[in-house]
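First comes one chain, alone, set out as structure tokens in the form predicted alone.
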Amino acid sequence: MKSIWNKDGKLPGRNHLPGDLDTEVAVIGAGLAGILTAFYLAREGKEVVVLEASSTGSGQTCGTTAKITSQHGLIYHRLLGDRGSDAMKLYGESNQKAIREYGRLVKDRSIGCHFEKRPAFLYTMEQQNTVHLEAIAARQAGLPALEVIETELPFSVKRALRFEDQASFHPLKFLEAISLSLTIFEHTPAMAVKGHKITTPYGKVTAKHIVFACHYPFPLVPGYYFARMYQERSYVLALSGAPRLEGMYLGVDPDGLSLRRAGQSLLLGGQSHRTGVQKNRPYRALASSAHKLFPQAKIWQKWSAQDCITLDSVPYIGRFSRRNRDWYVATGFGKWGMTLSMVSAHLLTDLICKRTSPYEALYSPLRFPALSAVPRLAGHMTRSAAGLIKGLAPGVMRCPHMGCKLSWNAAEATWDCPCHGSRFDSSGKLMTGPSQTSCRCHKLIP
């Protein structure tokens, strides 16, 4: 099911890899992170082309609500007590100046992208105290941030914390807009990388650097990134005959729903749950949200996103590994791709082009997980042995990334693996990694 953003901005089409190839960099994935590195580095002089394994913007990118926002729900409190009052500061101040980054680009190179300044809210109808401690904290960071009481808001809520300045934009026309003068092979998977060279079915790409932009890394070792990160599934309705929602909202009570206004129609959003463990009917249970908020609006998209989540909540931006000194990552961007997409390709620039950067340690995907995270590692170690476990028995569907047994989606007709979250279609065609391959299915639906 795509987006609404298909609908309005399809990309043109580009070739793939005529043959073997060297450069001076390479970046995998021509989402917006992918995009947004190469076009930056492209500025600096730097030669780069753009390998991607479907078409650009094809993957997370065009399943976005596409809020470009610093207020990443609790963010600010949980970084002052694992991180301290600096590292919050930092970032902030790093996803603060993405949003006027994205402001400076549209204007400059008059991109029609719908790009909107408005306010960003959080709410909750419960835990007051909760949103109190993220609003004390994010003001320490520096953060144009109010509590409230009152909303737009159909219904009532206890508490908000609202983000002045933040935007909201169109992601392909603004993806189409900066891709243009870039060097893209679409339809060019990676299928191995090794030094500083990368396997495609259609040649080799040697580069003197390498970004993995592509949302989940592939590489097992090293890196590691499979036993630091899982992945979470989201949905979402285009909702006409909606109120017109001036705020973007983001509910951080269990079940809190995202809404924003995008055009005419209203994007209604919820039902989070990790890849591959079921949740009961979520399009349904978001139909029954909408018709109680917004009984005469009707439904006339609706779509499913997918992202990474890191233990601490923060993405993982800079050097792959402490082995490979020629190899970058931009991952674990939560549910805040496109403004951590922007952070990404400025400090991937910076390191690429031999600069410091204020940012690197906080984002370094080298650095240890704070205390708080050892639970939340904990429980992603055990449901992803139990899966590897499962995927042992005989004649069960297994995910040919590291073998766990695959889960079948019945809302939207998807085998997803629970350990890692790659999902292939009901054929076993390859939907979305970190597996590499499409599963052989000796069976194909339950």
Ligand SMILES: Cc1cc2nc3c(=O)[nH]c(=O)nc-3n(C[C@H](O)[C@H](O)[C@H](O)COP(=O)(O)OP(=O)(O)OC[C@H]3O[C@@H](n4cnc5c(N)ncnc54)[C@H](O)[C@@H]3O)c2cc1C
Second form
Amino acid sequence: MKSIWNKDGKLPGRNHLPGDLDTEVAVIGAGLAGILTAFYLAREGKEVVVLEASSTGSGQTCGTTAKITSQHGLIYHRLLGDRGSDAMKLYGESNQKAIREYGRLVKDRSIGCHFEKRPAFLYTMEQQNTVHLEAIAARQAGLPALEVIETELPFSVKRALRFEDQASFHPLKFLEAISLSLTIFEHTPAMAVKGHKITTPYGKVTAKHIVFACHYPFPLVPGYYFARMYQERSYVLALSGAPRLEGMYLGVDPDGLSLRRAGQSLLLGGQSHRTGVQKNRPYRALASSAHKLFPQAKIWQKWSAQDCITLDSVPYIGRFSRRNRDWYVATGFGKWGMTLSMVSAHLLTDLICKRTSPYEALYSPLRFPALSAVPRLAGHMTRSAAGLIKGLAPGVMRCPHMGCKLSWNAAEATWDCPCHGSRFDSSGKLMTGPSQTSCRCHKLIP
Ligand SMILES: Cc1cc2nc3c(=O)[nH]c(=O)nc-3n(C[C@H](O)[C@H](O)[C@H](O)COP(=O)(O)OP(=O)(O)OC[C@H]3O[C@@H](n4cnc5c(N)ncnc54)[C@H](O)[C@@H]3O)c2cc1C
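Complement to the form predicted alone: the form predicted together with the named molecule:
All chains and molecules follow, beginning with the one already shown.
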């Protein structure tokens, strides 16, 4: 199902790779992370090509709610405990810089993408203390954070945390503007990467530097991203006739809602779950919240998307592995890829241009995860092992990525992998990686 951004954000199509090609940098993936990275590298004078399996902005970027904010759930209190005050401050600083950089780009280039400054709120009906602790940590990190109890929401909250000067935009209109001058080859999937060579159906690309911005990096080795990342899916409704909200909201209680105005519509999101794990009628549950909160409103669009979740909630941005010094990655944005794509673009540009970055260690994919990540690691391993074992049974639908048993997602009519989040349509055609191939559909839809 298409998002509201697809309605009026139509990017011009690009041709596929014409044949073998040599370049300085090859970026795999033309989502927000890949395009921003290519944009800043090109601005440094680097020769860059982008390889896109489908079309520009057609991945998770077109399913986002596009809040540009440094308020990433309850990240600051967690970071303070896991990595200490300096790391927490760097996280806040890098994301605040990203917001400012969006503002600057949009202004300097007169990009018509409905960029708007607005506050962001976390709210709770039950976890006053949790939000209070987050507020203390966020202020310590230097963020413009204020605790409030009054909001414009149509229900009362126990506590909310307001961040000033955050923003929102139309992600595809923005992408269109900044991708115009870039060399992008669409419908050109990277099928294999070896050293400095990328194999595609239309020829080989040889690049000094290779950036994996393909959402979930597909090589199993090196990097072992399959062991340290899973995907989570969330659902969004676009409502017409709802009151106009100035702020952007996220509930931190279980099944908390995300709210944000987009033009005349209100976007209502929620019902998150690990991809491939059944969730009972997520659209119906979300619609019931919509009717309760905004009885006068009408649902005019619905869609879902997913994002990669790392074990310690900090993305993997930087060198892909110890073994391959010229491979880079930007992934694991935990549903905060608007600012984090901008952070990735600057950090990877610094690394490729051989400059130091104050954020390298914080986001390094080579870091050891914090101790608090151990339960998540255990949960991920257990689920993956279960999926792999079930995949051994005869006659089941199996994911080509690693062989896990796929599960049927009735809300979307797709086959989803509970291990790493690959998705296939009802005929087995690949929709989302890390799998790079479609799966053989040898079983009828349940
Ligand atoms: C419901 C929902 C709401 C969200 N709302 C917000 C929000 O309000 N604010 C926020 O900051 N973040 C939000 N996010 C997160 C954000 O949308 C993502 O983090 C971000 O869009 C990821 O961008 P990306 O470029 O990494 O991935 P993508 O947009 O998926 O781009 C990756 C591209 O790589 C291509 N690709 C894959 N494999 C290959 C290959 N082998 N060869 C070539 N190309 C390949 C794909 O086709 C795709 O186009 C939300 C996420 C969800 C699920």
